[in-house]
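Presented as structure tokens, the chain that follows is alone, the form predicted alone.
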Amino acid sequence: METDTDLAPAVESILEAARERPGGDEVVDVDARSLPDAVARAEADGRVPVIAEVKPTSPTADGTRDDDPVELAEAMVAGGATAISVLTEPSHFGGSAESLTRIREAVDVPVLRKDFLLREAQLDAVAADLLLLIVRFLEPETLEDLVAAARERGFQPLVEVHDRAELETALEAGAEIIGVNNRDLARLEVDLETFESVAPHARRVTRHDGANGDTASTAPDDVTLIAESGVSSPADVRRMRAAGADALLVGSAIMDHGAGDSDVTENTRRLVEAEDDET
């Protein structure tokens, strides 16, 4: 786990707020829509599996979108989105648990809760199909406990990593859905080569036994691998897919915060159809 001094000031502020946020009043019980099944359906339909993100704003966005979150999510699904990601972090992203609940009731695709979760009680703030756990912010033992606690509630945990060491931590915690974030949370810089360098190891990570020198695979055969951040064009989609991405999580390129009236449906569709447009 990184210390706050290793992180960008905006991220430090996000974590400080996350530490203060309470959890839910009672343990949730979720009947989750399967993300791997949704990805398979998209592939069968000839669509690139895109997890489109409802993100009113962010520390790196050019502005804010005040559209109704449900209308945005429905527009994304109309554009072919495989799943929807919803920010529930209120202080820096303008999200809310209420928006997620409304969206999940309105759409029939899996919905990811995107937030900065640090302890078990915070899992119970709202029901979703998936929730995000970020390796960089959690001790390995805490991550393993949260993965197990999430599954006990019916959630599918999406475990986010940024490098090979974090990938191994995620796999050892039992992660089966892994997101590789192209954004470095220390500098907030984006580099698509991050996914390209980490992805080849996601399905063939080995663990070394110091006692006898033996190695054993720690990667499940059916891991679902998601490229996160920095995908802004059909060319980026093709690049990430060629590197092994089963799905892509895209926020800013679809929300287009700098152009408040940008067509979210069309923004989604051009990424979903990226492989059809390849020349």
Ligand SMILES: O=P(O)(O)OC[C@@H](O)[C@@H](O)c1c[nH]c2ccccc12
Given for the second form:
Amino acid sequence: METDTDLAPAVESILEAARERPGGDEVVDVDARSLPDAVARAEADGRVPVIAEVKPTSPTADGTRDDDPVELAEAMVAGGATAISVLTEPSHFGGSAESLTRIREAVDVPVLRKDFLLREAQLDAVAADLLLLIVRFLEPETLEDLVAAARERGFQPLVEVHDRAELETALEAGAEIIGVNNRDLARLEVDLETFESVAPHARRVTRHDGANGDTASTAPDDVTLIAESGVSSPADVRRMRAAGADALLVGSAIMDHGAGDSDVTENTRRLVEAEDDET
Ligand SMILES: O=P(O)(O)OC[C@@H](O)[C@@H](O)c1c[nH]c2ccccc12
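Okay, that is the form predicted alone; can I get the form predicted together with this ligand now?
Then the entire complex follows, led off by the chain already shown.
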């Protein structure tokens, strides 16, 4: 799980940088805005729950957007976004902790910190409502420790998986908010079938409850399931929702890196309204 050998070179380079990155000076204490509540509010007023991502660039993007991150986030919220994801990774995604802090002050929806976190101290770099933890890059025990450490600080951990085995690891670590990344980290290619194949198992996985070897089927109905990456059209939104997505995490289709002046509010709205004609 921790070997880098089958990762794309860009991902290896991201991890190398992540290992070097220092943590915060003090343990943060967050009063988090609830993502499940925000998702429920969106559903109640007929919006598809979209977590819109402020991602200035990425190893797979066509270019860089250097608009003010706060204006981008506000435009996303104006388009109906349920939450905002902010890349804080500086060397490959153009992100920063400062952008996240400014965005979190400016909007009232939950804000996810998107980074490659490997050690507990790195959780303390900046306050956010949600924190991404990626199963692929962490030993199961470390994942469990980081989930606990995140909760102690008040963060809601969003645990990212890419296949069924990782899903099992996430559930065993106690994850309640799970993202299935449609992008594989080996070739960086996107396949929406990933979510379709993993999602059905998220709600009826058998958890092993250790001690006496008993297994208890916990069928955690309360898991918030997020389809991540590669969602670019209203049809993709409907496809992921049909496969069981409670929410969608969308970056590129909203940022539209290739077209610098693309309207982020409109890009968000067309995904948020993807189910409007259906009911
Ligand atoms: O731009 P996309 O294809 O809509 O994807 C957004 C998001 O899922 C993607 O940025 C992402 C998913 N997992 C990550 C982990 C780290 C950095 C970025 C990501």
